[in-house]
Every structure is written in structure tokens, then in C-alpha cells.
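Single chain ahead, written as C-alpha cells, the form predicted on its own.
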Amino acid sequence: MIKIQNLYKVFKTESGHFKALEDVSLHVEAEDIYGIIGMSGAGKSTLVRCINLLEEPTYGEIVIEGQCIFRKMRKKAEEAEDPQENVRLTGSDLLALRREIGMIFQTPNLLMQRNVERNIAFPLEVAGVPKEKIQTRVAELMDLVSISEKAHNYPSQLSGGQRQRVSIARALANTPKILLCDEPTSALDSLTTNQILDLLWDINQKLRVTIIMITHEIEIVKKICNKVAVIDQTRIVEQGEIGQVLLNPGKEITRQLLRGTRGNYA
């Protein structure tokens, strides 16, 4: 579903160059719930934003469902020219890709002047979907995330968990194949966090949506992910099946993350 090869992201700053990602390679299979975990500043959010090109990588390759959406290889000193042609999806092709990739953020970022159903409808309106189909789709999504009774409420009238449910429904509006979740529960209490994670699990199982979960909390990875990658100081240092990585951590950063939880993985 997603193949990332030798990805680099370098930001230019007034004081020089800042490396956010270095030589990151990752393979995500269809229908995975793939956790990417690391400490703050490790590069997690930058990585997930590169997948739909909200951030343009500096070097590397990203392939989604067999389609190369970005490729820019680092030229070696001994090479006269790049071995492969550069690729960067733009225009209508990029818009089409982004309809295939939903995204959920830590802050729901709902439109305050729109009620629940109109927030969910917004991406469908932008895509030019007929009004009748929008109404049907919005009703389906509100039922899916259990927010139908709040259809006419505005974001200011909702709890944090309810706002995140609306955000999830909106991210699913265009029937994406991939759902990118950037710390979607970090602003929620533990009970609401578990409810949102259960919802994401159900979405994965019912809709067969591939999910990438960015988090700094190992308990979230343990609860719903089947695979995990540990990112430390801009690099992926460990990855694999959830049981393999958490039962036999090979890196100190993974052991530190595990020590920060109560109980053992089972």
C-alpha cells in the first residue's frame, strides 16, 4: 500500500539546515494499522505529512498503491546524472491522491460556523458531489462514528471526543483507502482515548482502511496496531510486527518507551 525508500527532509533555517528525517524506509501493507512511535521532535509528524505531500521531501521515494508520487534521488559524486527521473505529483493528480488519503490531527480543526453535518459534508462539497449523495453519505458517516444525535450542533457545543468523531467522519467522507492519524487522542482523557481507538479499530475492520497512527504513547500502539516503527532522532531504528518489536526490543529507545508504561505487553 505504501512504500517509502531512503526519505530525507531538510528544512532551511536562518542558522543553516535542520534535518527532520534521515534515510527513512518503511513498507505498510494494505489494511495494516501501522504505529509510528517516538519522542517529541523525533520526526513523526514530518514523516506522516510527507506521505500526502503536505511536506515535500528533500530526497527519497514514496510509492502508494504502485504509483510513484515522489522521487528525488541523492546524486552520488561519481554519477554524471541521476539514475532515475525525478517525480513530484502536482495539480489534479495530487488532488486525486489526497482524496484517497484522509487525515486526522491532534486538534480537530472543525469549521466553527458549520454544524456537525455541514462539517462532514465540506470535503464532499469541495469535490463537487451532488447534494443528494452528500446527504446520504453524511448520514452514513454520522451513524458510523455515533454522532447522529448531534447533527445540528456546532463545534462549540461538543466535547473533545465528539469533535474528534466529527473529524474522523470528515476524513472518511471521500472514502479514502488510507487514514493518517497524527496524535489524534493526545488531547483527550483516557476514557475518551479508548473510545476513539475502538472507533478507529472498527473502521479498519469494517471499511478495510489502512491506518498509520503517529503517537508518543506505547499503550496506543499496543491497543490497536499490528505493526510498529520506532523513530529516534530523525531515523527509523526498529520496525516489525507488534509482538516481535515489543517483546524483543533491540534498541534502547524502544526499551525506554516500554518502561514508561504500566505492565507488560501481552
The other form holds:
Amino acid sequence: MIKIQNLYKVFKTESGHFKALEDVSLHVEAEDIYGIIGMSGAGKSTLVRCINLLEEPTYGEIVIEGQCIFRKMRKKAEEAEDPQENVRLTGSDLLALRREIGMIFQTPNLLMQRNVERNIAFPLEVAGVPKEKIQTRVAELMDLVSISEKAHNYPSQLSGGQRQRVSIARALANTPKILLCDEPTSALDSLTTNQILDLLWDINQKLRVTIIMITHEIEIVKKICNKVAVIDQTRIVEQGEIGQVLLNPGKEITRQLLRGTRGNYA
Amino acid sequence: MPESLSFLQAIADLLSEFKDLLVLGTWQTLYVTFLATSIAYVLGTPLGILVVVTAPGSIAPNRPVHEVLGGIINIGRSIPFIILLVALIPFTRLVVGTSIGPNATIVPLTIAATPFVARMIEQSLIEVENGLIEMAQSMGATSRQIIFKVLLPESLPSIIRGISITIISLVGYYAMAGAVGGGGLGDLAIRYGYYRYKSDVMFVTIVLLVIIVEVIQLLGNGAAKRMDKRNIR
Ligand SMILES: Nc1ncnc2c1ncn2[C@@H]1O[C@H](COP(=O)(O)OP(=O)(O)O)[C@@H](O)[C@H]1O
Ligand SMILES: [Mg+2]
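Alternate state requested, the form predicted in complex with its partner chain (shown: the form predicted on its own):
So here's everything in the complex, that chain up top.
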């Protein structure tokens, strides 16, 4: 489904080069809920942003559903055993890729001047879906996340959990096969967090959407993920089936995360 | 007759004597400032948008374009209006056929206002949260869609407030242009109030200008507040 091979990301800043990801490899299978856990600053957001190319990787390869969306090898072509050409999606290919991957963030990022209905319609408008189809699709989506009664309300009138539900409906509008979640519950209380996690679980089960769940909280991984990768200071140090990693943590950082409770913002 | 009544009487006499001139001056002031503002927004809005989207880290980063436009805007904004008014006389003649009167004054006013408008638009657009732009990008929105579906609609209340500030500034600039025969209330104040020592005419024109400014401010803020959905609870 998603194959990430030897991914590197180096930010060029005024104070020099800054490594955010080093030699990251990850294999997500269809319908996984794949947790990526790590402390703040570990590189989680950078990694997930590489998947829809909001961030351009420095080196490595990303293949999504058999399609290579990025490839740039660290070794020069003439040194490599089997040289492959570089790939870098641009223009309409890039936009098409992004339309096929949903993404939700820590803050719901709703358009404050649009009501619930029109917020959910946004990605459909962007993709050029005809008006009549937008209406029926939006109704379906509002139903899916149980926000129909707020259709004509504005974000300022919603609770944090309701806003995040709207953002989930919006991310699913173009029926993506993949949903990237960058700490979507970090700003919510524990009850609301559980409701959102239940919703994501349902979406994974019903719609067969593959979910990548970024978090710094082990509780979230325990609750909904079937696989997990632990990322520590730019590198993935441990990954695998959830039971395996949590029962037999091989690395100190994993044990630390397991001890950590909610509110450990490191 | 009590003091206050005689004062009111004097004002009433003055109003009836200068009624036509005051009405004309008010009309010219409104006409010139609204028209100049409209043209300045037609020219300045794309300029402001371009400055925002070409900024480093924005949706279409382009340092040369960003800096050249920024430079032009700053130069435009730092030329004192009175200098612009005089320096543009040949150009104004070319465009309007004359360099005096209300229509002629629209030219320098528009040119003075355009860089001002560009900065106002820039200010409004950069208030839009980065997260919204990122969200739109993650959904595969084009730069054009981000401008027209995110940046402009989300900052509309702020843009409206900017428009009223622009009109008010132009009311002031236009009053200044009255000193060189631009028409409007400023012209009236100079010709009667200053050259003919009729300080009561001066007083009435100033009151009218203050009323115009207040009304525009109230309308602008009211409209911005009413349309801003962030205020709905
Ligand atoms: N655009 C950027 N430019 C420079 N450094 C960045 C940029 N984005 C992120 N970083 C740095 O990369 C590191 C990883 O960031 P991030 O992926 O956001 O971490 P996480 O999501 O795990 O908290 C941090 O040290 C951060 O400061
Ligand atoms: Mg992060």
C-alpha cells in the first residue's frame, strides 16, 4: 500500500542543514491503522507530510499502491547496482495524488467563513465535482460523522470534537484510500479523544481506509492501531505488530513512551 | 433672542446661502473618493495578492517578484501626495484632458491609493492562518483555488475594514487636492473659508467632512462585523 524506503529529509535553514529524518523505511499494508509514535520534534509530522509530498524528501523512495511518487537515490546512478531514474511528481499529477490521500491535523483547520456543509464541500469543489453530486456526497459524509444537525452552523458554533469530526468528513470527501492523521486528538479532552478514535476505527472498518496515525501518546496506539513504528530523533528505532512491540519493547525509548501517560508533551 | 438660537439661525442662513455649493462639494467628495478607491482596488488587489503568494514559504514563492513588487509599493507609498499631485499633471492631462477639477484629481488619487491598497490587501491576507493553506494544499488545491476559495473569502471582513480605511484616507487626500482646484469640500473650504475669510463656511465643510468620515467608518465596521462568521455564537 505505502512503501517508504530509506527516506531522508534535510531542512536547509539559515543556521545550516538540519536532519529531520534519517534512513526511514516503513511498509504500510492496506487497511492498517499504522501508529507512528515519538516525542515532540522526533520527525513525525515531517514523515507524514512526505507521504502526500507537502514536504519534498531529500532522498529515498515512496511508492503508493504500486505507483512511485518519489525517488531520489543517495548513491549516484553510476555507483548503484541497479540504477533507477529519479521521480518527482509535479503539476496535475501531484494535485491528483493529494486528492487521493486525506489528511487531518491537530487543529481542524476549518474555514471560519464557511458553514459545516460548505467546509465538507471544499475538497469536492477543489476536485471539480458537479454541484448536484456535491450535495448528496456532503449529506452522506455528515451522516457518517454524525454532524448532520449542524449542517448550517459555522465553526465558531461548534465544540472541539465537532470541529474535528467535520475535518474528518472533509478529509474523506474524495473517497481516499489513505487517511493521514497528524495528532488529531492532541487538542481534545480524553472523552472526546475516545469518540474521535472510535469514529476513525469505524471508518477504517466500514470504508476500508488505511490510516496512518501520528501520536505522542501510547494510549492512542493501544486503542486503535494494529501496527506501530517508534521514531526517535529522526530514525525509526522499532516497528511491527502492535502486540509484539508493546509486549517486548526492544528500545529504551519505547519503554519510556510506554511509561508515559497522557500529557507527556516532552 | 438667546445666544444659541441666534447661532443656529446664523448656520441656517449660511446653509441656505451656500446650499448648492455645499451639496456639490459633498457630492464631488463622495464621487471622487469612491471612484478612486474602486480603481485603486482593481489595480491594488492583484498586486497585494501577488506580494503575498510570492513571499518565501507561501504558495508560489518567487523572491525576485516579491521584492520588486514590494519595492515599487514602498516607493509609491513614500512619495508625499502633494508632490504626486503636481508631478502627475502632464500624465493627468493626457488621460483626462485637463489637470484641474474633480475628474482630473481621480488620477493622482488612484495612483497614490494603489500601493496603499496593495499593502492593505497584503495585511488582510497574511492574517489567514497557515494551517488553512496547508489543509487546502493537502487536498490538492491549486494556487488559484487557494487564493479564491481560502485567502480572499477568509479575510473578507478584514478587507472590508481596509476599504473603509482607504476611502477615509482618500477623503483627506482629496480635501488636500482642493487647495489646487480639485473641487470637493476641500476646495470650498480653501476658496471661501481661507481666501475670503469666511470661517463659518470653513467650519461647515469641516463638519461635513467629519460626518462623511464617521459614516464610512461606521458602515465599514458594521458590514465587516456582520459578515464575519467568527462572531456567530
Ligand atoms: N520547515 C522546516 N524547516 C526547518 N526545520 C524544520 C521544518 N519543519 C520541521 N523542522 C524541524 O524538524 C524536526 C522535526 O519536526 P516535526 O516533524 O514537526 O516533529 P514532530 O511532528 O515529531 O514533533 C524539528 O526539530 C523541527 O524543528
Ligand atoms: Mg508534529
